[in-house]
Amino acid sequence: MSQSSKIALALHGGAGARKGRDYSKADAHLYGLAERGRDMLAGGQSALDTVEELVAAMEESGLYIAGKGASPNNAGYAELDASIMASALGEDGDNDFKRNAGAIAAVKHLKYPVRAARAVMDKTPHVMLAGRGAENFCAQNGFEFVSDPEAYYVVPVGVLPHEMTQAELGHGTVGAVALDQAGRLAAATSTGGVFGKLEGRVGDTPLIGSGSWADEFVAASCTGLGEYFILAGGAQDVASRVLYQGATLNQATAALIKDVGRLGGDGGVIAVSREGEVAFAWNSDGMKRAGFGPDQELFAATF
C-alpha cells in the first residue's frame, strides 16, 4: 500500500444557500465535524470510515436537506439517496489499485442512508439497491427507519417551512471527501432530494460517477440540481479533467460547475487529490462547506 504523510478533508452541507439568511449553526457544525475528521485521519483511521462517519453526523443533525432535514416528495413522504466510494493504490502504484462503491436510492424514511450505502458496498456483490428492494435489505440488516415522520423531520437551516414543498425553491445534499495517511481516497454523499420532487425521482447523489467518485487520484462529491450534474458528468468529470487534461484540482472543479451552469443548473462540488489538494466550487449564492489540507488551515464558511 502506498504510504502518505498527508491528510486532507472537505465537507459540504449543500449548495443553494441564499444571501441574507443565517447559516451560522451549519457553519459551526461543519467546523466541528472538520475537527472531528482531522482527528480521525490524524489518528490513522481510513478515509472511508471518516467520510461515512461525518456524513452520518450531517444526516442526523437536521441542519441540512438530508437525513433528518429531508424534504417530502410530492406524495408527502421523504425518499432518500446516498452513495459511498473508496479507492487505494497497491504496492505497484498506478498499475495496482482497487475501487469499491455502494449506493441506495429512493428509500423511504431511512435514518442513516450513508450507512446503508456502505453496507451495500461491504455485504453485496452490487453497487446500488433501490426502492423496495433497498428497503428490505436495510430492514434485514438492522438499519433504523423513522417510526414517526411527523415528529422526526425538521426544517433545515436557511429554509422557511413553506418552501419545503415548493419545487422551484431549493435543493440540498451533504457530502465528504478525504485523503488518509495511507494515501487512500474516499467520497460519500447523501440527500433528501430537490423540494417537491416527483415520487420515485432519483438525482445524481446515488449514482457512482455523478454524485460521488473516488479513484486513485481524486475524490469528489457534488451538490445541486442533480439532473444537470448527471448531464455534465458529475464527480467523475473532475477526476477525468485532472488525469487526462492535466488540470489542477481547482481548474477541474471550476470547469464542472461552469458546465453545469451552461446547461442551466446550479450547485457545487468538493474534491481532494492524492497530493492533498482541496478544492471547492459552486455557482449559487453560497455553499455550506468546511475542510483542511496540508497547505490549508481548517475552516468553515457558507459565503
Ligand code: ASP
Given for the second form:
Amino acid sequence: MSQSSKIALALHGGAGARKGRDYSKADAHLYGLAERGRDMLAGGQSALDTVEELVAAMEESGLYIAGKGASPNNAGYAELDASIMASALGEDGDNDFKRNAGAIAAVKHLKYPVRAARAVMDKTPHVMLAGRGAENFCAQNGFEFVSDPEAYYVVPVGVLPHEMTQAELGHGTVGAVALDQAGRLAAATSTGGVFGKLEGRVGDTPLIGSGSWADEFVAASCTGLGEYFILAGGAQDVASRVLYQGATLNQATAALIKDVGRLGGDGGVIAVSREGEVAFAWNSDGMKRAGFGPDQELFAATF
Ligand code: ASP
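Alternative state: the form predicted in complex with the ligand, after the form predicted alone:
Let us now look at the entire complex, which starts with that chain.
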C-alpha cells in the first residue's frame, strides 16, 4: 500500500447559499465536522469511514437539504439519494489499484442514506440500488426509516414545492472527500434532491462519476442543479482533467463549474488529490464548505 502521511479533507453543505442570509450555524457545524474528520484521519482511520461518518452527521443535523433537512418531491414526500466511492493503491503502485462504490436512489424516508450506500458497496455485487428494491435492501439490513415523517423533517412532509417560499429554495446537498494516511481517497454525497422535483426524479448525487468520484488521484463531490452536472460530466470530469490534461486541482474544479455554468446550471464542487491539494469551486452566491490540507489551514465558510 502506498504510504503518504498527508491527510486532507473537504466538506460541502450545498451551493445554494443566498447573499444576505445568515449561515453561521452551518459554518460552525461544518467547522466542528472538519475538526472531527481531522481527528479521525490523524488517528489513522480510513478516508472511507471518515466521509461516511461526516456525511451521516450532516444528514442528521437538519441544516442541509439531505436526510432530516430533505425537502419533499412534488408528490409531497422525501425521496433520498446518496453515493460513496473509495480507491486504494496496492503493492504495485498505479498498476495495482482497487475501486469500490455504492449508491442508493429514490429511497423514501430513509434516515441515513449514505450508510445504505456504503452497505450496497460492502454487501452486494452491485453499485446502485434504486426505489422499492433499495428500500427492501435497507429494511433487510436494519437501516432505520423515519417513523414519524411529520415530526422528523424540517420541511414538513406533504408540503408541495409551489407552497414554499423563495427563501426556502436552494441547493443543500452534502458531501465529503478525504485523503487518508495510507494514500486512499474517498468521496460521499447525499441529498434530498432539488425542490420541485418530480416523484422518481434522480439527479447527479447518487450517480458514481457525476455526484461522487474517488480514483487513485482525485476524490470529488458535487452539489447544484444535478441535471447540469450530469450533462457536464460531474465529479469524474475533475479527476479526468487532472489525469489527462495535467490540470491542477483548482483548475480542474473551476473548469467543471465553468462548463456547468455554460450549460445554464449552477452549483459547486469540492475535491482533494492524493498529493493533499484541496479545492473548492462554485458559481452560485456561496457554498457552505469546510476543510483542511497540508497547505490549507482548517476553515469553514459560506461566502
Ligand atoms: N445535486 C442535487 C440534485 O440535483 C441537488 C443539490 O445539490 O442540492 O439532486
